[in-house]
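Shown here is one chain on its own, the form predicted on its own, set out as structure tokens.
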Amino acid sequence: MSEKTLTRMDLSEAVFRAVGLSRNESAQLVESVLQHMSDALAEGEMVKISSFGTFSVRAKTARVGRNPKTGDEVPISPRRVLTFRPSQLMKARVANGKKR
């Protein structure tokens, strides 16, 4: 496994090379897409990207947890968490290690 991380800069560079927009326009496009996704998730909407996966927000209820070191009970407050469910195609790509 590689330790490489895909960054916003990498995404905008890929858009620059594939689409032919300027580097500045490519960066703005990537930022715009990520902002739209973030806004939708913050409003509780689901974001589905075909052949990639689905991002959704899930509400977790309050519960009692334990400190693993001391065994003390600790209340865990209710919260919203982001979940990602990959598509079957994405699962197959990752399992096979193929780029396309």
Contents of the next structure:
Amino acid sequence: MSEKTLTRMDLSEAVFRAVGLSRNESAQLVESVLQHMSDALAEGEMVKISSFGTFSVRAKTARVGRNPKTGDEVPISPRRVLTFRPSQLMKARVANGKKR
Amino acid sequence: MIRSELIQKIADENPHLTQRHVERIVNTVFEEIIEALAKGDRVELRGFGAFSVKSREARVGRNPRTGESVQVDDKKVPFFKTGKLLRDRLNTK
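Starting from the form predicted on its own above, please write out the structure of the form predicted together with the partner chain.
Full assembly next; the chain just shown is listed first.
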């Protein structure tokens, strides 16, 4: 089982192969996809990509945390976190992927 | 924002590309990520986040309606961890 890590470069390469654009422009387009998604999320907007999944921003309230090393109590300020819910299609493909 | 709105934004910024092209570009990005995860690979997009596959062990589940126990097989599930830059952006206003 060879576990690889793909990066922007691999996505750009896939776009380059799928469409007849230059490598440079393909890379810029991949970047722009990520940029638009990040911008929407930073605005607190939900990003819903059909058959891929949904990114949503949740607000968490302040709570008291604890430093696990020292046991000291530390206040954790309210914050916004991002959660990703994969689509049924992604779940199914990932679940079946390795059984092939 | 949904897929079609994302495609529209990128099409607006790239008037030299046809709508069909932009659609194919955006779809390729998402398809490539799913493909990688289906193979058990990771996809790391610095600043945005990383997609990976986690293993869930087999367990005995319960049908919440009937209370019957059911065997749930081990399985692979997709997982996303938000990148540092994006996490910080969510919390700076």
